[in-house]
Structure formats: C-alpha cells, structure tokens
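There is one chain below, alone, in structure tokens, taken in the form predicted alone.
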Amino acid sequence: MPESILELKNISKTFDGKKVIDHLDLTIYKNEFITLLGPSGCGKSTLLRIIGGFVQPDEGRVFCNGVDITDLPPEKRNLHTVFQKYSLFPHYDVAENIAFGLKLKKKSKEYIRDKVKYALRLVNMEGFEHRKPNLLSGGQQQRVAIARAIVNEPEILLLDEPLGALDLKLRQEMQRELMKIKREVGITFVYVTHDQGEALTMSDRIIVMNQGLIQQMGDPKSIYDEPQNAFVADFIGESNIITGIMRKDCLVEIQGQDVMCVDTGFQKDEPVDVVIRPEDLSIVPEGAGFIDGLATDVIYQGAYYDIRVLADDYEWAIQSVNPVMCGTRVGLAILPENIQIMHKPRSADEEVIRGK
C-alpha cells in the first residue's frame, strides 16, 4: 500500500452563494503524479489553492503527513505552487530567479550555486544563467519557474494549468520534461488542467471533477476505457453516447438492434446509457454490421480519418485509417468488449453526482 502524503477531509467551499467544492474527500500518495481534471468552474483550481493555503475551506481539514495544515499560511507549508503566470522577477536573471527562495533561507553561496546548477540541468536550461526573463520564450520561462520551485525541495509541487499559455509543440515538450523531473526528483505532483490529452499522458492517477464533486478517479487507462458515467465518457476524449435497453446480461438494444456486449448485473429491459469510443467502431459493408447509415462527413486528421455516419437520426463518430466517400451507405460493427454500459441517473441529484 503506497504511503499517503496529503489528505483532504470533507472539504467544502462556497463563493457568492455557489458551492464550488461539495464535501470532498481525497488522499494523495507520495511520489504520485495526480491530475485534477475537469471543465472550467468544476472546482479543481479552488481545490489546489486550498491545498496551497491561498484559500481557506468553509468546512473540512487538510493534512500533510498526518499534520493538520489547514490554518497554516502558504509559506509555512512544505510545498510550492507554479501558476500559469510564471511571476518571474524581470530585473533578475535566470540564476537569480532560481536562487531567490534559497537566499531567503540564508543558504550558503556554495549550496545555492550547486542547487541552481542542478536545477538548470534538470530543466534543460544550462547556459541561460545570466539571461533576463524578457529574453526567454514562454516555454523557457516555465522551465525557470519550475526550477525555482524544485530547488526549495518541496514535498509537493502544485501546478495550476502551467502549460496553458504554450503552443502545442512546447506543451508536449514540457509534458516530457515534467515526467522526467518527477522520475528523477521524486516530488509529489498535483497538477490542474482541463486538457484531457495532457492528463492521460502525464498522470499516475486522474481525478475527474464536475460541479465540485469527484466523478471518477483512477489510472489513465481505466478512466478512458471504463468511464463510470456519461460525463466522464464525454469529457475524456470523444464518445458516442446513446440511450439503449439492456435486454438481459450481455445483450443490449441499440437503435432497435440487439447487440452483444460483456456487461452483466442490469435489470431486464433496463434503460441504460451506451458508450462507444469512435476508434472502436469499424466501417463494414452495408448489412454486415449492427446498424447501417449514411457517411455524411469525412475529414483527414493525419493518423486517421474522422468520419460521421448518420443512422436513424443519430450521428455516429468513427475514427478509421480507411476513408469512405461522403454519401456512401455503410454498416457499423463493434466488438462486444468495446461497448460500455452505464446505469442512467435516477434523480436530479444523482445526475449531478454521476455527471450527465
């Protein structure tokens, strides 16, 4: 069993009469890269700020290594926060920015020099020691901000959408750098993003949030392959989500057609949500699949073709390496193990919790 480093117990927070976090419990483990993922306003950044000490919860307590730190100011917590705005000192060069916290701690010149050199190597910024922030690219400024955090040896590094201002290539480069730093340094990372691809790429564990509640938590593969509700399925990558009827164990009706699946434990003829990922659908000749339709749109995406097929007033999304012509009648096929069946919410409250 991994050793916990951070525990959030019964955390709630309200702003202007709106509950942003609703009685949330979460345990974070040592050396874990955990991502808080969700749409804008879901409470993920507020939760990070509560961990960092910048926001006080209305209810609940925060524990680090078993010690209650809820009332401690940020500077008294052994963690460091990196925001999207890097807040580098413009009149300091790179080395001076990185060394700032160590100087406040009155470390020796030799200690500071060695730590700065180590941090620069870690973030691939050797040779930039004397350059001012205004002469750095956005990605380089982000590396300096991370290096400044690392030299202070925090137990936990909090990152609030730190790559949001970077272009795609720089974001991907920084994702690799962060994963390398995590492996080499062994710091616990708590990372906030609304970018699903970023979360799937970097995380040991993903916490999917919506309306102040945790919708699902797990490793990236389980989050993507086994979404627990329609919100998670729709938010993590693209999904076809359609109403079905569970006729019996391992048999679901989709658009009037009985289709084999692997799910069990549902009531006979229970209405359900059916989730099918676009890459799990195959285009076959008309009449050879579980349903037929008309190819209405085909877009080349490089690694695959994004194809839309209209069948009985539902537009299916398919990702295929083989194109079809628009206007062609085709069939859709699916393997039973690639169909995900979920209970429908039974009430408005459950709909929020389950995340429609």
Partner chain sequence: MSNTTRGFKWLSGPYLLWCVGFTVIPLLVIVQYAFTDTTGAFTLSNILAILDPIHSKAFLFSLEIALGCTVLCILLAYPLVLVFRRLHLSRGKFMLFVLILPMWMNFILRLLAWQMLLSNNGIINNLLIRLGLQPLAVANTWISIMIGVIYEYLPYMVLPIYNAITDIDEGVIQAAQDLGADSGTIFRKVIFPLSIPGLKSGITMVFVPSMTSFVIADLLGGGRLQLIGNIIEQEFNRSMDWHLGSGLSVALMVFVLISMAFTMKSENVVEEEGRQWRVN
Given for the second form:
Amino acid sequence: MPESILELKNISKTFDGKKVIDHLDLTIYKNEFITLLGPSGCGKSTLLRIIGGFVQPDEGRVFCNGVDITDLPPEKRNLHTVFQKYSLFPHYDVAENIAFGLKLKKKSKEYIRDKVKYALRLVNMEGFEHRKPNLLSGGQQQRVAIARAIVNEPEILLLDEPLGALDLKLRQEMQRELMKIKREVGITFVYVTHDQGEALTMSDRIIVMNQGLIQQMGDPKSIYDEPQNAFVADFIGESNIITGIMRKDCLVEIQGQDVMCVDTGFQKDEPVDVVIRPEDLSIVPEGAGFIDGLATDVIYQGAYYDIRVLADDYEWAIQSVNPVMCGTRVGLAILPENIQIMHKPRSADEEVIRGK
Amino acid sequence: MARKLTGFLSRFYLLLIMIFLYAPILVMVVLSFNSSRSRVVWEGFTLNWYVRLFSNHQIMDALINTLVLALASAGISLVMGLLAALGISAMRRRGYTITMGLTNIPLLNADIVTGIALMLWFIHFMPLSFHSVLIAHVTFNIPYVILAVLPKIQQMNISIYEASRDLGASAVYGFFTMILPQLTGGLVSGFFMAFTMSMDDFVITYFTKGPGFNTLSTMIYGEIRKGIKPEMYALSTLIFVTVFALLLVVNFLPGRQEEE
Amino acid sequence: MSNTTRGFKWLSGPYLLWCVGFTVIPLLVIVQYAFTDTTGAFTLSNILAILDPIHSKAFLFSLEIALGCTVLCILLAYPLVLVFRRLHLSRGKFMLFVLILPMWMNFILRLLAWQMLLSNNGIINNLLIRLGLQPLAVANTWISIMIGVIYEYLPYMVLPIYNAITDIDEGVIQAAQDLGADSGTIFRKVIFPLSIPGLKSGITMVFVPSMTSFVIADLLGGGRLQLIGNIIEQEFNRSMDWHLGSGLSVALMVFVLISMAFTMKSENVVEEEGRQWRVN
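Coords for the form predicted in complex with the partner chain, given the form predicted alone:
After this comes the whole thing, all chains and molecules, with the earlier chain placed first.
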C-alpha cells in the first residue's frame, strides 16, 4: 500500500453561482505522477489552485502529510507550482529566477550556487544563467520555470498545463524531459492538462474530471481500455458509442445483430451504451462481420487509414492499415474482449456519475 | 483579522487622498453659491452668480478663447501627432531615438523655460496674440498625442493593412479602413489629454499671449489683486460638472467598455 | 519592417518641421539671449548670475521644494496604487478619472482655494478651532507651498507608477508567492523593481515643474518665498532684463538636463521593448 502525501476531503467550490468542484475526495500518493484530465471548465485547474493555496475551497479540507493546510497561504506551503504562462520574473536573469526561493530561505551563497547549477543541468539549460527571460524561447522559459520550482525541493510539484503554449514537437520533447526529471528528483507530480495524449504518455494515474466531478480514475491503460461512462470514452481518444441492448451475460444486440462480448452483470434486455475503439474494428468482406455497411469516406493518415462506414443510420469510425474503396460495401468485425459495455445514464445528472 | 485591518486601512487611505484631491474643488463649488462677495464667510444660498455669469462679456470672451484654443490645439495636435507616431514607428533606430528625444523636450523642460523661449522667438516675426498661443499649445500638446498613440501602433495588427493592400486597396483607403479603427482608443485619450492640458495651462499662455488676449487662467491671475469675481467660481463649477458628467458617461456607460 | 509600412516614416515630416521651428529654434534663441548683453556682445554674466546670493538662495529653496515634493509624491503614490490594486479598482479607467478630474477646476482657482483653506483665519483653522484644537500657522510658509506642489503634481507621479504596476502579470506575483514570498517581500522583490520605469517617468514629470512653479509660490508663499521660477518671471515682467532672465533659464535648463540624465539612463531599453512589432 503506497503512502499517501496529500488528501482532499469533501472539497467544493462555487464561482459566480456555478459549482466548479462538487464534494470531491481525492488521495494522492508519494512519488506518483498524477494527472488531472478534463475539458476546460471541468474544475481541474481550480482543484490545482486549491492545492497550491491560491483558491480557498468553500467546503472541505486539504491535508498534507496528515496536517490540515487548508488555511495556509501559498507562501507557507511546501509545494510549488509551474504556471502555464511560465510567469518568470522579467527583471531577473535565469539564475536569479531560480535562486529566488532559496534566497528567501536565506540559504548560503555556495548552497544556492550549487543548487542553481544542478537545476540548470537537470532541465538542460546550462550556460543560460545570465540570460533575461524575454530572450528565451517558450520551451526554454518553461524549463527555467520548472527549475525554479524544483530547487526548493518541494514535496509536491504542481504543473498547470505547463506545455499548453508550446508547439506539438516541442511538447512531445518536453513530455519525455518531464518524465526524466520526475525520475531524477523523485517527488510527487500533480499535472493538469486537457490533452489526453499527454496524460496517457506521462501519468502513473489519471483522474478524468468533468463538471467538477471525478468521472474515472486509474492507470492510463485502464482509462483507455475500460472507460466507465460515455463521457470518458468520448473524451479519451475517438470512440464509437452506440446504443445496444444487453440480451444476456456476454451477448449484446447492436443495430439488430447479436454480438459476443465479455461483460456480465447487466439486467436482461437492459439498454446500454456500447463503446468500441476505431482501431479495434477490422474491415472484412461483406457478410463476414457482425454488420455490413457502405464505406463513405477514406482518408490516408500516414500510419493507417481513417475509414467511415455507414450502417443503418450510424456512421462507424474505423482505423485500418488496409485501404478500402470508397463506395464499396464492407463488413465490420470485432473481438469480444474489445467491446466495452456501459450502463446508460438514467438522467442528465447521472451523466456525470462518480468513478469508483 | 489582519486582513480586515489592512482592508480598513486601505479604504481609509483612499478616503484621505480623495479629501485632499477634492477639498479645494468643494470650496469653489460652495463659494459659487455663496451670496457674499467675501471669500470665506457664508451668507446664504444664491444662484445669482450663475445668472450674472452669462452677461459678463469679459468672462465669456475668455471662456470662448479658452475653448477655441483647446479645441484647435488638440485637433491640430491630434492630426500631426498621429502622422508623427506612424512615422516614428516606421523609423530605424537612430531616427527613432532622435525624434523621441525631440518629443521629450517639451515634456521635460520647465513650462516657464518653454514659454519664455517661444515668446523670445515669436517676437522676431509675429505679434503675440491668439495665434502665438495656439502655436505654443500645439507644441506642448503633440507629445501627449504621440505618447498615447505610439503604443497602440506598436500593438496593432499591421497584417490586416497589408492584406487590404494585397487585395487592391490604396494606401489611403487601407489606412482609413484598417489602421485608423485600431487606434481609436489611443486617439481619444490623446485628444482628451491634449484638450485638458490646454485648458489647464497657465504659464506658457501667460508668456506667449501678449496684451489684450486672455484665457480664463490668465484673466483670473490678473484679477487676483482686485479680488476674484464670484462669477468665476460659478463658471468653474459649471465646467467641472460638465466634464464630470461627460467622463462618467464615457467611462461607465454599460456596453461601451473599451478594450483598454 | 515590411515594404508596405516603410513609407510611413515620411508621415512624421510635418511634425519634425514643427519640432525644429517651435522647439529647437526657440531654445537656440533663448541660449542666444543668455550669452549676450543688451548691446549684443558676448557675456557669461547672465549665466553666472545664478551664483548671486539672492538667486542661489531661490535656486536652493527650489531644489528643496522639488526634492521634498518628489519624495513625498513617491511615498503617497505607492500606497495609493497598491490600494487601487487591492480593492480591484485597477480595471477600467477609474484611477485616471479620479486623478484627472480636478484638473478641470481652473489651475489658478484651485490654488486660490488652497489659499482659503490654509490661511490663518481660513477654513481648516476654523474647523480646528471649532473642534477645540490648536489652529495651524502654515499660511505663507514653505509648508503651504509644499502642499500646493504636491497637490498639483501628485497625479503625474501616480499615473506612470500605476501603469507600470497594472502591467505586471498577475502570474508573476503568484509565482513569487508560491516560492515563499510574503506580501512585503513581493513588493520589494517583484512589484517595486518592475515599477521602476514608471517611477522614473514620474520623477521627471514631478521634479521639474515643482522646482519652477512660480504661481504656486506666488499664491501660497505670500510673495516672500521665491522659487527660481519667480526670479525668472520677475526678470521678464518687472525688471525687463530679458538677457538675465534667459541666462537664469538656461542655467536651470542645464541643471535639469544633467539631473534627468541620471534618472533616465536606462530609458532607451524600455523604449526598445515597446517596438517589437517592427522587428520582422
């Protein structure tokens, strides 16, 4: 059982009458890379700011190592934030920026010099000590911002969409770099992003949030392979989500066809949401799959073809390494273990049901 | 607790500064309704001064001079300052430094030196009167327009002007449809600053006006020894209230929030 | 810079002509007056007249008033700007509004109102006596001149500092807080250093006029206390010695230039930063 470092208990926050976080509980463990993932406005950034001390929750408490820190101002918390806009001090050079927190703690000159040097090496920015922030690129500024937080040896590093302003290539490079830094310093990272790819790549654990509630939490693989509701399925990667009827255990009716699956525990003839990933569908000759349809659109994507197949009134998304001719009739096949069955929400409220 | 205390102190300090800034104005407003000609003693409420104000030709002439001067100098400064700012923003480093240096001279120089220097120069070729004062006001007003407009030019999106030229617009058409609208905020505040500075100027007007021409400020200054006519208090109150109302409408009317 | 905008630089032509005609030449003219006597012969006596005891006394008094006014304006301005920031009045133009509005009550009348407020049997003393307190005796002293110059020039200190401070990214302040800085430290290490460009322009806008404002000294100093501006004014309007007046003006101008050169040293850097859009 891993040791917990941060506990959020029953946190609620309302802005302008809108509930941003709704009675949320969360435990964060030592040394994990945890990602808060969700669309903008889902409450993930507010949650991070509550942890950082920049926002006071209306209800609930925050505990760090068992100590209640809810009322502590940010400057008294032993956790540091890397801001989306970097927020480097424009009047200080890189070394002075990094030394800021250490100087406030009245560390010795030698200690600060060694620490700054170490931090610059950690983020691959040696030789930039005396540059002013406005002469650095976005990626370099973000490295400095990370170094500035890490030299203070926080127990937890909070990262608020730190790569959001960078272009795709740089973002991927920085992702690898962040994981390297995380391994080296061995502290807890709490990472906020709306980019599911980023979350799946880096995290030990992902918390998917929507409308102030946790939708699902788990390791990247379980989030991707077994989304627990339509929101998660839709938000994480592309999915075909279609209404089906559970005939009995391990048998679901999709578009009038009975298909084998592996899910159990549903009521007989219960309407369900069926989730199928596009890469799990394969194109087979007409009549050989569980359903037939008309290929309406085929786009070459480099590693695969993005194919749309219209069957009855539903347009299936398929990723396939083999092309088909647009306008031909094809069949679709699926392995039973790749079908994910979910209860239908009974009301709009339940659409945002809590995870386990 | 500490947070409450600093909150209270903040408001208290703000109140003190407001009293400091507005006490003399309150004095003038009160005096404009005082039926006594004496400065300090309150002898009852009257609107008399407001009535008599409009039949006082001397004050009316000075008021018209002041307003015409402020409008004309702010208008001329606006056009010249806008063109200058556009030019400055397209200059290379050296031209930029020199021009900005010239622009800073009237701002940095003491008003009395600017006024005297202009006067000594004017007497070589023109009589001191309305026109000399106008030139003087334009001279110290242009820098305010440039300083208000230049940052807007530097922030503006020049590519839409280029796009309009690319699509066949003439330079003039492109300027009026693409560039000018982006600078409106800066132009309005530049014009307003210039107008205010012109209305409020005493020293430079005093040295460049010559005998016989008066603005409100120079007229009042000349009357100090004889005693200020209470009509002046009434006029100043009217001007103050007008501007107050105008600013209130422009700044706080809902739905007219400038992006600035 | 792109081709389409390169031609723009000619637009500043009229302004540059104006600058030469009404900024540069008048300064040359006043310099000419300063270095000549009534016969037109070259002389240094007009400039050196600043060392004359009466003149140097007025000059030193001006310096004291200007330094005092500048320092007090700085001390008043920072808390004011921070209060505005704190009370979230920084949005919109409220600050500008509050500070500029008094300018619309006529300059001379504003000062006359202060005269009435501060005089020995004036409004403030009447109030103090009614409250059973000791009346003030500030009328016609340097204190009332100081109040006058602070009143007139405080807005010129507040506005540039305010602009500099509202330009600071909120994230930078939060970052400092996040790294362990309390509010005092945030002010010393972040807000104050980033407000220095504004402070510098505030100093230049306040120091010079408060040194030379002869009307304020005239009306609030009771005619006994003279700033260097009063001396110059009298040379032009009473003694009619324009050469001497010009000499003192030029001496003043040189002094101002030198002292401003010290405060403005890094101004170019600031101006450079504002010019980024032209760098393609």
